[in-house]
Amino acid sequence: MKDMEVTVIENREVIKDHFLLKAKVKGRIPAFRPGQFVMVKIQGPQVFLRRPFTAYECEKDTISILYKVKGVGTRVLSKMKRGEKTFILGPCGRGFSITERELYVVIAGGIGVAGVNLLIKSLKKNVWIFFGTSSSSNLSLLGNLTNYDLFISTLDGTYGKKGDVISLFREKIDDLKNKDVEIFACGPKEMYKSLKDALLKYRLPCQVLYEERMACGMGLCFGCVVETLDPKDPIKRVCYEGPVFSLWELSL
């Protein structure tokens, strides 16, 4: 983990109130796995605490965020221009981990893509990809993302198969019982209740990248914990034993 001075290059807005920023480091960027995630310092008065987000792109010297503004915090970020300087902690918490399989499964709730990006490009080949988002004024949340096998639903119906991401993956359930899967998803707690209960007749892996509330963003503080199975220590820190946890431990 590394406070690393940045400068803003690019901090476009891609949708409304959805951003991509870019920054460039000074001095070496560490190593990131996919779903580890930084601690963004916002310049100015309004805002004591980083915000958590988690690592979109990481290139040589320049790492990328893409956030939705919720509050104060993301608010002011967005209004961060190119050559703007703060400071990004990271990486932080413990990533997907990935092992060879015949085929990968990711499943994004509307800006749950943010999260999974670098973990699919980390896969590179044999990876499905559910998107699940209001709109098809969403789309572009995608990136380059459409190059790979998308199956995309939209709660209005102007794209794609009209529902949840969830109802469209349960059309597929069937396709995967014979092979070799796993399976990655990054959305809204909700979105989690449904995919557990769709998997509980085959119960294939599935790690899921939980996102929560941090202060500290090092475990240090117990402000973001999360219910999980374990009988012994049930009580988990999403920044620190976390953010990413199997489907089945969590309790959900």
Ligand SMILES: Cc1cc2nc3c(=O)[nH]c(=O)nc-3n(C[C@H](O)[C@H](O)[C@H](O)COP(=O)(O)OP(=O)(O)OC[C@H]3O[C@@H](n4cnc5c(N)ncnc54)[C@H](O)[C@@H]3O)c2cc1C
The other form holds:
Amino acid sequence: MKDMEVTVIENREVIKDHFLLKAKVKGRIPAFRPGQFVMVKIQGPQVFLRRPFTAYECEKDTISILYKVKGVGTRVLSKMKRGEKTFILGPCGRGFSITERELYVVIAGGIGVAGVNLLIKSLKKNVWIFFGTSSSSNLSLLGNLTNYDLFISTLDGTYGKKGDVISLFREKIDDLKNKDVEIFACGPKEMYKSLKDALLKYRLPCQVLYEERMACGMGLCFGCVVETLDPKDPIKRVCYEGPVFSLWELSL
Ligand SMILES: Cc1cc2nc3c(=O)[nH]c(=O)nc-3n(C[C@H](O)[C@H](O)[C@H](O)COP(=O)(O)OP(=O)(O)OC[C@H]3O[C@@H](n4cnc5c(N)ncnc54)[C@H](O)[C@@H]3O)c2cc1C
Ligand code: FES
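The form predicted in complex with the named molecule, contrasted with the form predicted on its own above:
Okay, now the whole complex, with that chain kicking things off.
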């Protein structure tokens, strides 16, 4: 883990309230595993604690994050201009574990697509992507993931299947039961609850990127804990033991 001074190259609004920030690192960036995150220092007096974001793309001296404006921190971040400097700490946490499989299924809810972009790029082939969003106007969040096998749902029915992404995924579950498959997901907690419910039938392997509010981001403050089903040690730190957990170990 390294605290890197970075210079903003681009901070562009992709769709309303969703930004792609690209920053140049002084020197080379350390290797990031898909699902690992950074703690971004947000300059200015309004925001004291750093904010966590998954590494969206990493090249030799640039790192990108794709983020949604939620509150004060992300609002201030969205105002950063090309040439401004800040610090990012990373790589933080444990990312996705990738083993050789016949098929990979990746499920992303809304801005959750930011958490799986690097993963999908590293899987390269035999990937089905399920992406759920509120409306067709948000489809540009997919970036160049449109080259993959995509299943899309929108809540308002303006593109793909009308409804939520887990209802769409449920339609394909029976096709997966005899396959050597691993599922990866990134989205809100409610999505994970309904994903767990959907998967109870076959209990397929599934890793999820779990988000919690963070303070230190490096395992020191216990501000980001989640309850798991581990009988000996149920309380885990999302920033240190996570943010990627097996869906089956979380107490949802
Ligand atoms: C490991 C990890 C990776 C993340 N990756 C991304 C990413 O790639 N792109 C992205 O847009 N967001 C990501 N997030 C969420 C992001 O960190 C929060 O949206 C951000 O910290 C909100 O800061 P804020 O100051 O704007 O909001 P605040 O003013 O602090 O809060 C505004 C609202 O957001 C909620 N909130 C704050 N932090 C979180 C959080 N960590 N998880 C869920 N809700 C939260 C608050 O409860 C509140 O309702 C990630 C979070 C974690 C833990
Ligand atoms: S944020 Fe401090 S332990 Fe996770």
